[in-house]
Amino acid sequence: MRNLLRDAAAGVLAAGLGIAVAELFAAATRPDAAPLIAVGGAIIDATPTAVKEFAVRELGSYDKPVLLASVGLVLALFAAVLGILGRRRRFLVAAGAVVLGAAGATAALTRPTASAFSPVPALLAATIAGATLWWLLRAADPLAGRVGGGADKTGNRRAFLRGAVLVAGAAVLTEAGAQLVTRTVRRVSTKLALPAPASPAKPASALAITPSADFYRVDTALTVPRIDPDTWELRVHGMVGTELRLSLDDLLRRPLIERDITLNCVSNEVGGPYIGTARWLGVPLAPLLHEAGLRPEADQIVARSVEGMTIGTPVATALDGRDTMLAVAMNGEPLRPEHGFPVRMLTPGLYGYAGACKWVTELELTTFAEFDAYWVKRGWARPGTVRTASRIDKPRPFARPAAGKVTVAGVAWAQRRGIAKVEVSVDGGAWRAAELLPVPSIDTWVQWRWTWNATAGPHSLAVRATDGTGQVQTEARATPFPSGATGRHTITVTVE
């Protein structure tokens, strides 16, 4: 048993060295090419499309970090079955290397901005991992230390030891060398002067605006893109009469709007926290594509980011009058490099899968008929319109207010229809009119509270919300699959 820990040792300290190698490798010169985040970006784009919704209304923001590990564990455990065998079967270290190495490089060149580097950090990180464990099963040998006629253990355990300690130590200096480079470039290349808005935002006092830091964020990417602004280019093309090729510096030279908006994403769950207003500051789109010469037949906007994402919009929504634009700025401050920095895609009224395409360095004008973008791809509805639905913050669920006048408070939305009124209901009795605070436009949230009698006891506070149109939000329900979440938020509390 003791033997077996040992040689099942010897291959996870391989594989971790090997994969602290390629990780340094690739964050100096190119991040997605990392064998785990390639491997695991794969992963992603084959997991239908029910265990990604389960993913994200479970694990939230961890479901990245808990992939990746996931992904990790299962290398660690063929790297300690490797080492068990290789003990004895020297080849099987090579064969098993190979396997790794062509696993890792095929993930890699499935990506879809892969090139000729791309498998490089996966081969790797396959050579050191087998050269590595090839040599410590070597220094664990008893008869590789043989002297004279017989085999020293005790040195080769030594020998062993110091071996381990040595590739442990490695590894872990080469992680945190990698995390090192990672961090000072997205430091250094998120700076970035913002120009004033020709049309600032309009005054919103009673706003909730959420901060840039607790803005949620889903998405695929395994590693934030790391963009030079100096070198990022936006390429206008397809039904257009002129291709457009424009620097960052060309896009902060344009007219700038500064606008309050509301973006959720279409995983949101019925009283979800996927949804967030921040004040945006960018380029409008439609002046853009006027400019292009865009033709007539034209009906979707496909945007590309720069790690392969495509997002279907329809042209429709950036000629109607609505602010959709490129952002460059969220809340004041150049976009986060999670958040899309330096430029991303805003559609108010559509879900983020439809039109706020995250480090966006194309836009292709087609049709419909002949492209799917990746949503789209994967069984989520074309064109992604935002649903009414609304939210209650205050009580928090199973909170214990003491009896008398208690606030109920939350908030409402129905980007580019508006909230026209929000009403509360109490263990299913009349509906009640909550107030509304005022609001800078129709692409955001409403806040809205309204007051009430608690008696002791325990009880159900539901809310549904009336859009501009007169469309009182549905109680039906519905999974957020594939248009986005219904239903009205009721939440359970126990008044003392």
Ligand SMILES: Nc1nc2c(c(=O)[nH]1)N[C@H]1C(S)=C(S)[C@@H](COP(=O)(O)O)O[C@H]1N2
Given for the second form:
Amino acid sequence: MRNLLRDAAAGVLAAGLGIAVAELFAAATRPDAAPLIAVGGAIIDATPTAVKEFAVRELGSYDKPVLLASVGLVLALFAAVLGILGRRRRFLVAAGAVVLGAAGATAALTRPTASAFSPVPALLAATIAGATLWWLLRAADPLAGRVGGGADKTGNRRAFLRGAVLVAGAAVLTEAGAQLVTRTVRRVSTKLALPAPASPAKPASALAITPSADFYRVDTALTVPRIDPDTWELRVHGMVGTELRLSLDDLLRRPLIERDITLNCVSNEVGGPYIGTARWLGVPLAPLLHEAGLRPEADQIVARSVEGMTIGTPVATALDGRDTMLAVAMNGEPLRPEHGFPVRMLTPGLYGYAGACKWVTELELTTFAEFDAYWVKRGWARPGTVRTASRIDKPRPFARPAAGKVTVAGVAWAQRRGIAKVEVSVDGGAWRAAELLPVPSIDTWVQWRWTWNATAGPHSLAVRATDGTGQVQTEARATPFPSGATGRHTITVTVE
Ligand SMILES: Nc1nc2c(c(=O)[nH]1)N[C@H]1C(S)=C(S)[C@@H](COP(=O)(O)O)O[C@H]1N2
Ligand SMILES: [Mo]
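Let's see the other form, the form predicted in complex with this ligand, since the form predicted on its own is already up.
Now the full complex is given, and it begins with the chain already shown.
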């Protein structure tokens, strides 16, 4: 039993050192080629939509750490078994290392941003882990106890312990080095001199702006891309007369628009948190497309990002007069790295997966018949038009307000159509119109409030919105997949 634990520990330590070395190497060269990140990314891309839905719903922003920890755990188990089996059959150590190296290298090569270099960190990890395990098992071997000096059992235990401490120490130091390199060498400046907008946002209304620090984040990126704004370039190509290549300076020299726009995720459940409103500054897309001489056959803009995401947006939504833009700032500061620094797309009226590519570097003009973007390949609807919806934020579900006047409040949204009416119903009774606070445009959410004369006891509160075209938000429940959740947000409270 003690030997089994020792051999398992040898496997885990060896794998840990291999991974740490690969991480240091990747941090100094290409962070997305680190084996755990590459395998995690490959898993995200291969995960069935239903599972991804579940992960986003149940784990929220913990989905990525949980995924990486799971990959690490599977690797540790594999390495432990390899340590146990490899003690008697040393060739299994080499075989296991080859399998792990091949798996990591394949995952890295199948990433959309792969280069010939991508397999290197995984192969390095496998080689080092294999050699280390071999060495540790040999140190523990009573017949070959040369490392510790004595051939007796105690001597070998001591030799093994010494080796194990050495490997663990090296792994910890290397991993610390990798973290240090990530935090220092790879840090790029997100400072930008933001020009004043040629077309400023309407003066501040009562609109609730979401602070950038609280703005929801949804993406498939396991490491937030760090882009050097000085070398960033946008290519506009495909079905155009002249291909454009623009630096960040080129973009910032163009007339900028500043707009308050609500962005939300198709994966948001009824009443869910994946929605926010920010003041965006950016370059309107339409003039750029005309300058490139877009051809009339082109009906889709495929935005590509540095980490290989593709987001397909109808050309029509860039040309129909709405404020579709390449955003460079959010709430008065350059985009934060997690929200797409230095440049992201923004299309009012479309869910994020259909119009809001972060870390964008390429706009390809093509057709919907020609190409399916990332989420469309996975069954999500085109074109990704935002559904009319409303949410109760106050009181909180299961709150216990005092009887008397209780303020019921929340937000409602139907970007591009606007909100005409919001109504509240208590215990399934008559719908009562809520007060709507003023908004600058039809592209933002609307705050609403209603004063309730609450009587003691348990009550349910439901909300429904009517959009600017007169359509009442549907009561029918639908899951976020494939085209956005529907149904009424209903909460229960107990008035005391
Ligand atoms: N490059 C890239 N852009 C992306 C995504 C992504 O995974 N990668 N996710 C999209 C989705 S699904 C949404 S809802 C929005 C979220 O933007 P935010 O994280 O800034 O709120 O970004 C969109 N843009
Ligand atoms: Mo999304």
